[in-house]
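The data below hold one chain only, encoded as structure tokens and taken in the form predicted alone.
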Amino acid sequence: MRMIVDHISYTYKENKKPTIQDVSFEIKEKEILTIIGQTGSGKSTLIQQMNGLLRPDTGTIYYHGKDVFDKDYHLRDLRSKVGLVFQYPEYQLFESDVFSDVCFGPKNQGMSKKQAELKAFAALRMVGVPEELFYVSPFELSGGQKRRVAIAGVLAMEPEILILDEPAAGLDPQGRKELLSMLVKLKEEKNMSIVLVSHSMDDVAEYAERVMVLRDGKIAYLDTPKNVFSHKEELEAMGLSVPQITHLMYSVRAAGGMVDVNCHTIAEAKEAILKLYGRG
């Protein structure tokens, strides 16, 4: 296991009630988990957890086996290896062009220029940033592109563990597309772990191989995309949803079809469609 989250729980000091409440899960290698719960259920809080920016009231997260909040373990460290990407890429952009901006990292960890600027030219390839956006003030771009330059910017530290909060937001279907079969493909070329906040059931179906339900800070469901989804009725009572297929399938079973309801993707609902029609 990469990492492992211990038992954790935090309370802001404007709250009375915890905002993470005794969590505990690991993060495999090679994997793609994600996070999803309504707003205030606690998934920015423990993200932030597990990049070090917040320290747990109680128990402990540990990386490769280091307590990461022991006194001598360099949190630095940590941010190196397990990439955080905020929700809104502004918050991560203040360089005055891309190709610095996607420098910083690199330079932070010790490396020199050459150095640097040889991972950020590979990092930035490897997000589909054209090279006549490299010198552009990065508030100049769309907000997919800055998302991509955001990316990168983490990209170039080589993390092991890459934490992104909404990286699709906003973006339109085929963007969408896009960042997320990037992501996979980052997942298998890199022997990258990636961590998703979502609010997207579709994406989380289609790209997940585990799914976290965060409800009042603790953990509800962490299981398979096809068994979290099959929670239809908990997850509306949460406040969540399944995926707009599985709502599909819902509708052909009440007009008479006798279907798999448990269909998740445009993959399986197709074959269960093909099977109700002898076709399967």
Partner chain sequence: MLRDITLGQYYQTNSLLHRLDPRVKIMGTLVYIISLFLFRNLFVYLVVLGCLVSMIKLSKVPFSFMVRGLQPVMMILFLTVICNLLFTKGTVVYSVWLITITREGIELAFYMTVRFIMLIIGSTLMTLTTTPTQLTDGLESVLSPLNKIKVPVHEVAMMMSIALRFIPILMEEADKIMKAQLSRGADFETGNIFHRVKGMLPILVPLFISAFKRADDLAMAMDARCYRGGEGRSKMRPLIYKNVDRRAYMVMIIYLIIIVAVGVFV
Contents of the next structure:
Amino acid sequence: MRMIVDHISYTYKENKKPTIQDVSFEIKEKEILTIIGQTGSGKSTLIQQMNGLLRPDTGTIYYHGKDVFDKDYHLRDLRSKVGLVFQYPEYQLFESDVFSDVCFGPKNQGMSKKQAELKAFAALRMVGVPEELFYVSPFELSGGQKRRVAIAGVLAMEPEILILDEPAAGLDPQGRKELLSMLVKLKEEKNMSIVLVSHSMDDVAEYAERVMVLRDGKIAYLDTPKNVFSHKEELEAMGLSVPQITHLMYSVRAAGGMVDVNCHTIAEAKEAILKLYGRG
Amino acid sequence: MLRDITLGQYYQTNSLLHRLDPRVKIMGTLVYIISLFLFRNLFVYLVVLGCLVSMIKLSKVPFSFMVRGLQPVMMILFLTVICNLLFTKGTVVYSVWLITITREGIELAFYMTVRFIMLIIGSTLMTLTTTPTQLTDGLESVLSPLNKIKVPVHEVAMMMSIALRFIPILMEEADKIMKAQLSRGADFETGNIFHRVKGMLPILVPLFISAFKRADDLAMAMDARCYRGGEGRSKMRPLIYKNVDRRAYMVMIIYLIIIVAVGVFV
Amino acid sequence: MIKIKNLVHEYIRRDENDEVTDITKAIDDVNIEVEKGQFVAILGHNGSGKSTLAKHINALLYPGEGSVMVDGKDTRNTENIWEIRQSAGMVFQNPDNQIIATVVEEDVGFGPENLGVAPEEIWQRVENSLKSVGMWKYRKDSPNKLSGGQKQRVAIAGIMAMHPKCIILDEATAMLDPKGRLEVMESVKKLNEVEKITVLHITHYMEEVIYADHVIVMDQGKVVMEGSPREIFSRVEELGRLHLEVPKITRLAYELQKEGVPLKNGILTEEEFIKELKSAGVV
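Here we have the form predicted alone; I need the corresponding form predicted together with its partner chain.
Zooming out: every chain and molecule, the one shown earlier first.
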């Protein structure tokens, strides 16, 4: 168990209603956990608490067994192990060239120049930024490239847990696919735990091992995508949806086709439909 | 949330003051400020105070909102009072060690305080009863004679209203960038001044870049919506004087006459 | 309504000495014609030149070569630009950066004010256009309190209040969540059907193309495919090579076809899919 979130609640000063209510879960090693929920369900508040940016009113968070809100615990240590990538992270770039920007994190960790540069180099490699772009201004890059550089800036700190808020927002299908497969690679090769806030149910179905559904600051479901997406009506009542393919399978079922509605990917649906045709 | 902070702290209610034309309120505030500085006479201030209290009653805005406007300037007020007390020459009434307090000093400090507080409360009353849009519209209209001497009045008013819209957005953005850099291990709290200023760069640079990008986008959006300056533009809320506004101007004139009369003869 | 002939747009980069270092053709010999009342989608991945094209139609950019005619007016003639911008309204990508006023209704009134419309009529237009996008009940609100989809609908209302003949959505859905995207697309579809507004929708979301009756695919500044959504989506492999992705349902039908299942080409919706299953007698 890398991180244990233990009964946390949080209320913003100006609100009466709590934004996070008695939320508990844990993050395992080498997994992809996605968080879904409507705007205002508490997703962004929750991820900020996991990074120590907001302190819960009650409850606490344990990282490798240590209480991170203990007064002897340095939150900066937590932040270097739990990387947080905000939405549209390219807006945080500030250095005059790509390479120095990525060095910012490792340098803050107290690494020597040489060490920081090694980390930056490895991180940029990892996200697939070609070397000829290392010394250009980050502001001259394309949107997708900027996004990668910003993520590299967090990766260079070598976090064990990487939290990303809608990392593919605004990217085209190609960029989206590349970015999500990069996250899978990070999990596989670096044993990282990835926490992904997403709006795309198709991405959730394809990439997640576990899904957390937030509703009004509480966990409504925390389970495998298969189990979560079997609650189609409940999800739709929350303003969420099931993957397009699952939706189709429900419609086929309603039309009288005896298919398994628990299909989320094209491959699964293909098998199910082929069965209808008496094949497969 | 930062987004909800509004500048100009408008207080929504329906009162005579709220319904007045913004130009009347701007002129009224000007007349009021002039009346404050015309005379240094206790009776004049009593008249001014009476008028202020009745205006506050008319506005239906709770008195606590007026006092809120005072809080940020309390420190300045305190310092001026101290300076006036200590450094005014005249008849000594009290003296200990290096500190001498004069009669003139006390008088000056007293009048300063009264003027200052009344000034702040009076202008707060205007912003509390006028929406930011009305205020910019009113200022644009009141200042329009300056157009003749090539002051870009419309442009300044437009800038003011755009600022009103974007300040909350940029404040929220600053907060977000700060959090992003914090989670990259940035440190904004320790070290000497030089260090701290340098530490702000990772926030300020992205903020400026984003502000310029927004300005660029906004300029294009305004172009696309046929914005081409103040000429040929109509207003969805044209400022038209009503009877009540004319009466308000009359009240202002009578007020000035009374002030002058009291100041000269009493 | 819109006629684009042999349009070329070059971005020229210069170094410090003003020497030309690089010329990129963002638009390379493009010919497009859009009829009145059509709903046209322009598809392409980032950097394919589709946004540059949009800015030409609004006379925010001028042709280097070729010409752009909007409602019979040439964008090269500077006397026409205000009429062109009034008849072809534009909605941009970032919802925050195109709302000017601090109150919804005042923002919608901004365009008509610029056109010098009389006050009573401005209020009438503001009411009609806010109602047409379903934002009337938010008229007194601050734009900062609205969701992304709602902000874009306010922006659309702001355009509608200028009584345009055509609306150009320049990646207006790119920054929205699925719910916001749906809201915007449904408002736009309604304007197209009810008010007969010509719509030019620029996007990289393939699902949104099903609203269109004509699709143009761009790549590296050129038009590479053109046709009805069905025609375009039956060319799955070709779209893949252009780094575009067909909607999941279309992809599934295509995979099934490859397995020898008899389905028609370019299935776009669930209804079509189920109709095919029914006619095959499997459901």
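Positions refer to the first chain, counted from 1. Superpose the two forms; the largest set of C-alphas matching within 1.5 Å is the rigid core. Bear in mind the structure is a predicted one, so any value in this text is a computation, not a measurement.
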| property | result |
| --- | --- |
| Did residue 172 shift 2 Å or more between these two forms, C-alpha, core superposed | no |
| Cα displacement of residue 209 between these two forms reaching 2 Å, rigid core superposed | no |
| Residue 92 C-alpha shift between these two forms of 2 Å or more, rigid core reference | yes |
